[in-house]
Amino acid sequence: MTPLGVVRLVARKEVRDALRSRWFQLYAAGFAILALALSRLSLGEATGGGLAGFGRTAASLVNLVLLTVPLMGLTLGAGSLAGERERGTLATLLAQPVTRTEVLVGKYLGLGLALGAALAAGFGLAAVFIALGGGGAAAGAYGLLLGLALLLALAMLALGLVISAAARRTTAATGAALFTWLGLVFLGDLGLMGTALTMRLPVATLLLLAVLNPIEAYRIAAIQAITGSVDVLGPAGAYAARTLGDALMPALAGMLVLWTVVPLSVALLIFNRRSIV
C-alpha cells in the first residue's frame, strides 16, 4: 500500500472512532446546542435585524469558540496516541508496514475531519437562525469565522498529539490538556494584562505577546472579521490596524498556521524517538 493509503486508512479509522466515542459525541452535540441556543437567544434580544443581529450572534458565537473548541482540539489530540499506547493497540497498529509519520499524519487528519465536521454542525445550525433574523448579507464574514474556528480547533489539535506523543498513560495526557487550556484560555488574557499593567509594555510588545497566543489571535482576527476594524481593543488594537492594515487578517491566520505545523513537527519528532510502550 502506498503511504497516501496508509495515512487515508488510518485517517477513516480515526474519523470513525470519533464519531463511537462517547466524548466526541458529547462535545459536538453540546457545541451545536449551545450555538444554537446563543443564536436565538442573540437574535431574540436583538433590537434590529440584518447586521446588527449578525454582529451580536456572531460575537455570542466567537466567546463560545474560544471557550470549547481549544479543550475540544487538546483532548481530543491528547487521548489519541496514549489512549491506543495504554491498551496496546498502538504496538498492534505499528507492527503493520506502516510508518510512525504515516500513523501520526493519518490520525491528525481524521481527528482534524470529525472536528470541522463538529463545528460545521453547530456554525450551520446558527446560521439557520442569523439568516431567519435577516444576517444573510453578512454571509462572507460568518464563512471568514467558521474558517477560523477550523484553524483554532486544528492548532489545538496538533498541540495535543504533542502532549499524547510525549504522555505514557491517558489519564496524565488529559490532566496536561486540560492544564494547557487552562492556562491559554484564562492566564493567558488575565497574565497579559497583568504583565502589560505591572511592566508598563510598549504597545508593540503588548500586541506581539497576545497575538503568540492561538486563542488570543482568533480573538482578535474574529473581531477584525465581525467588525471590520479592531479599534475596541485599545491601543493594541489601534497600533495593529496602522501598522499591519489590510495584511493584519492574513498575518493572525498565519500564525494559527504556524501553531499547527510547529506543535505537529514536534509531535512527530517525539513519536519518531519515543518507545511504543
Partner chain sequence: MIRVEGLSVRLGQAQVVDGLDFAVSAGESLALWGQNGAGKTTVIRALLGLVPFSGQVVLAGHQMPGEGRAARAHVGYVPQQLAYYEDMSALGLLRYLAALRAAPHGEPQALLAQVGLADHSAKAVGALSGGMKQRLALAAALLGDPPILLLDEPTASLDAGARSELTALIAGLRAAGKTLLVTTHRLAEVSALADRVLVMEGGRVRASCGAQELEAVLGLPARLHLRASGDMNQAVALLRAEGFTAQVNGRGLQVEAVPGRRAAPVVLLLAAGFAVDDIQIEEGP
Given for the second form:
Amino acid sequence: MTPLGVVRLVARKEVRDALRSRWFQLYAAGFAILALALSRLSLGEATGGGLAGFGRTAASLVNLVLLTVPLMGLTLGAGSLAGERERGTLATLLAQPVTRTEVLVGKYLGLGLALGAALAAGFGLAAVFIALGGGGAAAGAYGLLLGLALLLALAMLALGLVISAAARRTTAATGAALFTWLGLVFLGDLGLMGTALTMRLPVATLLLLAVLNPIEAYRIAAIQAITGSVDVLGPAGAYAARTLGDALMPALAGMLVLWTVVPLSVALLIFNRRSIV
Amino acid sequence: MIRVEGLSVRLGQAQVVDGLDFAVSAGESLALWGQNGAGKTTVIRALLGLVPFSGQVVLAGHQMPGEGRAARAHVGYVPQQLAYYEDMSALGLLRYLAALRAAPHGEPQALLAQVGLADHSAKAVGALSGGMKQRLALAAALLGDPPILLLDEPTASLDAGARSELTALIAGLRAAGKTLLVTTHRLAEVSALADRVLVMEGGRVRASCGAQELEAVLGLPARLHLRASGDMNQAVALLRAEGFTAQVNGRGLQVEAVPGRRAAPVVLLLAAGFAVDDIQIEEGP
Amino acid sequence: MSGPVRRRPTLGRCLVVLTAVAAAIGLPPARAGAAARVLEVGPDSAYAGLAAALAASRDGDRILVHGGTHPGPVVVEHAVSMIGEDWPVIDGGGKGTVVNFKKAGGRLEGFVIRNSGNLLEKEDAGIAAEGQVTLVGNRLEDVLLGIDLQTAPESVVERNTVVGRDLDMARRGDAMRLWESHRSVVRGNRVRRGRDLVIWYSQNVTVEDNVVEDGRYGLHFMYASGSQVQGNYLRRNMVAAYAMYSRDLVYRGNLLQGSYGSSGYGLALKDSDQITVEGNVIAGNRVGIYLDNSPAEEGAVNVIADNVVAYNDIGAAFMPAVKHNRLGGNSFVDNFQQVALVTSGTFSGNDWTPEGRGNHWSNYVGYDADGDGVGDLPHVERGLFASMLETTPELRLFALSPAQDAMDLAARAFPVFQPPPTLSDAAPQVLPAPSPLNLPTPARGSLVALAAALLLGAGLVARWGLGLGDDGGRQQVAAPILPRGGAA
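Having seen the form predicted on its own, please provide the structure of the form predicted together with the partner chain.
Expanding to the full complex; the earlier chain stays at the top.
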C-alpha cells in the first residue's frame, strides 16, 4: 500500500473512531446545540430586518469557538496516540507494513476531518437558523469564520498530538491537555493583561505577545472577518491595521498554520523515537 | 529469513535484551522459551520495530528498523495480549488490516472461514471468546500471506481444548512452509511448535538446541510419586538395577525421573507385574 | 469650448470673495423682459452642440438636449434650464469644473456629467453653482468634487447620482458641498465614494432620503442650524453623521450604519446644542453615538430618544464632562461595549430616564416581576474590564476574549473587585423597541447554500468514516492460505 494510501486509511479509521467515541459525540452535539442557542438568542434581540444579528451571532460563535475548539482539539489530540498505546492497539497497527509518520499524519488528518465535520455541522445548523430567523450574513465572511475555526482546530490538534506522543498514560495526556487549554485560553491573556497594566507595554509589544498565542491570533482574525476591521480592539487593533493593512489576515492565518506545522513536526519527532509499549 | 546479531534493548533503566544472536532460516520454526520476564516478548517487539534497539535485525532481507515498512510486509504478528479494535466486527477488522497490508480482496472472508470464524464474522471483536480471538489474531497475521510469522505466546490464556486447536493450526502453518518465531513458557508446547529452541533467561540465550532435546538439555529434576501394589523393596531393587534413583516412601515409591524418559519407570514396573495405581509428578529440585 | 477656469480662493477666504461674486451676479439680467425660448440641441436640431445653444441663450431660456457627448467645461452665464433627454453627456475633458453656473436661476436635469479636473486646490467639480440652482436627476461620474454650491440659497438637489473617483480618501473631493446655501433641499440623491457631504454656514436645509456610502463624512454640518435630516441611509462611511458647532438640527428616521476607522462614529456631536436625534437606527459602527462637549451652551439640551443603537463596537461614547443629554426610549442592543467613557468619569450628568422613561439594554440582568415592561431593578453599567479600559485603552485588544469574560465574571462574584457603576437607568425597558426603519431583509440565498454545503460535507465525512470495514458490495473468493489440514 502506498504511503498516501496508508494515510488515507488511517485517517478514515480515525474519523470512524472519533464519530463513535462518546467524547466526540458529546463535543459535537454540545457545539451544535450551543451554536444554535447562540444564534437563536442573538436573533431574539434583533430589532428589524437588515440588521438582525450576523455581527452578534458571529461574535457569539467566535466566543464559542474560542472556548470549545481548543478544548476539543487538545483533548482529542492528546487522547489519540496515548489511548491506543494504552489499549495496545497502537502496537498492532505499527506491526503492519506502515511507518509511524504515516500513522501520525493519518491520525492527525482523520481527527482534523472529524473535528472539521463537527464544526461544519454546528456552523451549518446555526446558518440555517440565522437564515430562517431573518438574519443576514455574508456567506463569505461566515465561511471565512469557519475556515479560521478549522485552522485553530488543526493547530490545537497538533499541539494535542505532541502531548499524546510524549505522555506515558492517557490520564496524564488528558491532564496536560486541559492545563494547556487553561493556559492558552485564560492564563496567557490574563497574564498579558496584568503585564500591560503594570508595565505599560508598548502597543506593538502587546500585540506581538498576544498573537503568539494561537487562540489570540484566531480571535483577532475572526474579528477582522466579521467586522471587516479590527477597530473594536482599540489602539492595538489600530496599530495592527496600520502596520499590516491587508496583510493582517494572512499574517494571523500564517500564525495558526505555524502553530500547526511546528507542533506536528515535534510530535513526529517524538513519536518516531519512542517505544510503543 | 530472520537474522539477529547483537540485539540489545534497554527499556528505561533495565537491560531487557542483552546481546542476542540467532537466525531462523526459511521454513524453520524457532521457539524462544523462558520464564516470564526473560525478554522473549521484547525480542519480538524489537524485531517489529516497536521498541528501539541496538544491533542488527534483518527480516526477509530488509534491515530493521530503517526498512521497517518493507520488512513488516513480510511478517505476520500475533501479539501476546491481543489488542484489536474491539468495536469493529471480526470481518471489518480483518478488512481494515487487509487494506493496510494490501492483501487481496476477499482474503479476510476466506481466512475467517479457515480459522473457523465464518459464523462469527459480523460479531464485534470484543464479544468473541478468548479462543476465537486467538484464532482471529492468527487470521489477521496471515493477511497478505507473509512468509514470516511472529507468534508471541499464541496459546497463553487458552483452555486445553482451544490450545490444541490452535496448536493444530500452527502445525499446519509449519507444514505450509512458513518461517516461525514462537515464544512460549510452556515446556510441553515447544516440541509441538518448533524445530529448534532458544532458552532465554535475563535477556540472554542460555542454551540452544533442538526442540526434542530441550528437556534433556535443561536436565530439569522431577520426582515421580508412585502408588503401586506388591513388594516395594523389590520394586526399588528393580528400578535401581535399571539405573533409576528410587526409594520407598511410605506406602509408595519415589523415583528421580529422567527428562524425556518420565514414563520409563512405570513401564518397567508394569512389565515386572507390579500394579501401578496412581502417579504424581513433582517438578523442581 | 474651453472657457477659463475661475480660480477659487482658499476656503478660508471664500466667504469674503463669494459675497462679492454674489453681489455681482445679482445684477439685473441684461436681456430681462425678452420672451423665454426653447433651444434644441441635437443632430437634427437647430443647434449641433450645447456650447452653441448656450452661447445663443438668454435668461429664462430652456435648452433641450437630445443625447450626444458635449465637451466641457461648460460655463453657464445665464439663468437657463438645461434639460437632457437620452442622457446627453457633458465631458469635462479632465480639466476644471465640468458645469459651472455663474448666475442664479439655472437648472440642469437629466445629464451625465463626467471627467472633471483632478486638482483639489482648484476645487475641480462636476457641477458648481454660485447662485440658486436646481439639479435634478443627473449622473455625476468620475468627478473630483461632485456638486459644489457656493452661496446658492434655496437650491434644489434632487435624485442625482454622484460617484467619486477611486482615490485615497485624502485626495478625494467632497461629493456635495453646500456653502451658505440656506433653505436648500437635498433629497433622494445617491452618493458613493466621495469625501464628504458637507453643509457649511447654512440654515434650514432639508436633507431627506439620500443614500451616502463609502465616503469620509456621510453628512457633516459645520456651523449650521435648523436643518431637518430625515430618512437618509448613511452607510460604510468613516463617520455617518457629524455635527460641529451647530444647533437645532433634527435627525429622524435615518440609518447610520457601518462607520469604521479611527473615528467610525454613527452619530457624532461636537459643540452642538438643541439637537434632536429620534427614531434612527445606529448600527454596526465603531461608536454608535459620540458626544463631545455637546450641548456646549448653558441651558441647552440634546434629546436622543427612541433610537436603536445596535451591534456597534461601542454603543455610546462620551467625552469627559458631557452633560445635559436626555436619553430615553433607546434600545442598546448587543453593542460589544454598551457605553464607554473616553478616559474616565461617569455618565451621571445626563438623564438616562427622562420623564421616567428608560432605555432597553440587551445586557440587563434584572427582571420584570409585575410585567409592566419596565425592569424592577435599575440597569447599571459597570465592568472591571471596561473600567480598566478607561486607564489602559490598549487592553481593548482583549475585547471578546474568554479572559475578559472570566474577569468580569470574577468581579461579579467577588464584589470587592467590582468598580462603581458608571451609569444607572432607573426604568429600563425589558423589550427592545421595534425598528423605526423598515429595512429590507438581506439576501440569504448564499447563506442557505453555504449551510447546505456544510451539512452535506459533514454528512459525507461521517459516511466515509463509518463505512470503514464495509465490503462495498464486492465479493470475491481468495485462494486459501492455510493448508487444508491446518484448519481446525
